[in-house]
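This document opens with one chain alone, in structure tokens, the form predicted on its own.
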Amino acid sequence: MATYSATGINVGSFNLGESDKIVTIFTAERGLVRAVAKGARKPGSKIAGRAEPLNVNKLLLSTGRSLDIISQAEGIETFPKLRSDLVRLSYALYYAELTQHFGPGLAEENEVYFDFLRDALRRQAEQDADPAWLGLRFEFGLLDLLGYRPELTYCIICRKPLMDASLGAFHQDWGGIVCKVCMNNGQNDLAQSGDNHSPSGFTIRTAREITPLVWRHLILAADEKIPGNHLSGKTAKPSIKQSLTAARRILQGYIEHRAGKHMKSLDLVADFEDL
């Protein structure tokens, strides 16, 4: 068999037979791979930890016919710190659901997006900045890789500059928000039509309501240049940190429209922010 090296994330896997696993793999030089780690699931195997999630690892791969094999697994990075932190851990959990969904989009920017990963990795094991908020800032920055960023500073109907007063809806459709008067006029749209789509497309089960405050989250998150240092989950007023879920929820609805799936890893983020 041939074989290859590639660097690696771990961002899945699940059993196989009695002792092994099929891991899901990120890696630099050729993107999502899935490979058998043999012998991973018995007690003192070596690659066992190194089959874990999340974990960076230097591979030497074998071609199979249906699946590789991971022939050799040298650890790089585990993130210990992450792992101690059930709230940062779920945010990366997430993170690596994402990536199996949308990684085969990603197939020309391997090595851009596993960088874009491993530093989110990091990012969210320095404990430094608002959990919450660096999953924002994850979110944005594949939407675009992907090419899905949504529009924020203008309204993706009349094309109108977006301000606080002139805020509608955030439109999963169509990717963007609508100004409150292109809004109104979608809804009566809807109200003579009496159907659940307007004629020029509008509808409201992807319409959702945004503030200001939620707003300004969006736009500030969707710039990578703002550190977000400014929300720690300790001293944020509870109105910031109710707005920014807000925010979280609105663009996470976004990314699983585009996937057409739910990301089960929110349910655990979800879990986390009730308590």
Second form
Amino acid sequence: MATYSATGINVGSFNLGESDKIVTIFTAERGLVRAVAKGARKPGSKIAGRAEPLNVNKLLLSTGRSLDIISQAEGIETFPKLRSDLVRLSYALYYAELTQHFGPGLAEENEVYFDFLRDALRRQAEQDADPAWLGLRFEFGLLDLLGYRPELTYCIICRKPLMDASLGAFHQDWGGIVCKVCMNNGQNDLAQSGDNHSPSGFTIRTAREITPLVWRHLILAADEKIPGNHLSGKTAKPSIKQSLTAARRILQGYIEHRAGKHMKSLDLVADFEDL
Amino acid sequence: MHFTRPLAKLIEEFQKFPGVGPKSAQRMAFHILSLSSENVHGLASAIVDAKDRVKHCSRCFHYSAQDPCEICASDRRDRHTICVVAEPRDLIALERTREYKGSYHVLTGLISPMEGKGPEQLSIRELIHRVDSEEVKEVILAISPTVEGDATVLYLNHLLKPLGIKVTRIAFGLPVGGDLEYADDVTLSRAMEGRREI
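Having seen the form predicted on its own, could you now give me the structure of the form predicted together with its partner chain?
Whole complex next, starting from this chain.
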């Protein structure tokens, strides 16, 4: 049986048979890989701890007929601090869910995405920054790598630069912000057509209104030069937190629109943030 | 395809069992055919009887043919301590040790963010009600040290601590017969944290 080595981050697992697990791993060498961890559910298993989601391992895998088999695993990083904070753990699992979904589309960026995901998990585990802010930055980074980066500085219809007074709505179909004038024109078209879709293609369903504060959060989160600890989780004012939540919802809505599915882990992120 | 209709139906039904593939399902179906009619009727009635009579205990959510279950109804059990487990099979594993003499509460699952399984889908509300209404002094969280288990423990701790009771979690460490060299970082660090004097 042919073997190969890989370094990977576990992004999901489910039970197989009596005592095995199928682990989904994002590897730096081969992208998303699914492999069987034999006996991983037995208490004495050498591989049990290493088959847990969010662990980084050095692996030796044997090529199987349908699924590869994990022959050896050496732990590199486990992010233990994530396991003591419910909100940060939920965000980390959200990253894992996004990786499972978008992983196949990152085939040419394996190494870059592997480093990006590992750094994002480290930041969520170690930094004091607001977990929602870190989540927003992760989402921008992922969209960048996928080639779906939203347009935030120019109106996606008339291409005029956006300003506080001219902000209209974030349009999921078109992947960016529409200015107030273009939004009003689109809404007038809609009213005349009496349908959900106007002749110009503007739809209410996929447009979300955006305020200047929310817009600034999006601009700052999209800028890689802004340090990661820009917004502290403990000191942010309630109004800032509210606008950050609104910014996150806009971007998460856009990601789900691109994915064509609802990200289940987001439900619990929202529940736990309210605790 | 090559199976007569009742046999194909039996194989199809066996395939719905967890971990049973087409080959195992065929083996089980052929085994049924090789049994005496009396044994097959015994098996069929045992399945129907278990399904009809075994329900969740209204107090602790363990599987039982009586309500409250045998453990909840026993006078010999310490009612001041509740051991919280994820599934009935975890309760059975703990009962096998014969070390614990308190009562139980089965959550019927764990919080699983990636499967969208939240606290409202578990029997957490009923646990809080029990802690509130019964004279509980300690809640022991006997929950697996997985990501889902840790998320559930953090959530339960958040709800239980303000009630002023003692909340503990079972110890982590190396399994009996385990090899220190092969233990992962999290197990080793938790085993160090939970060390005790001998």
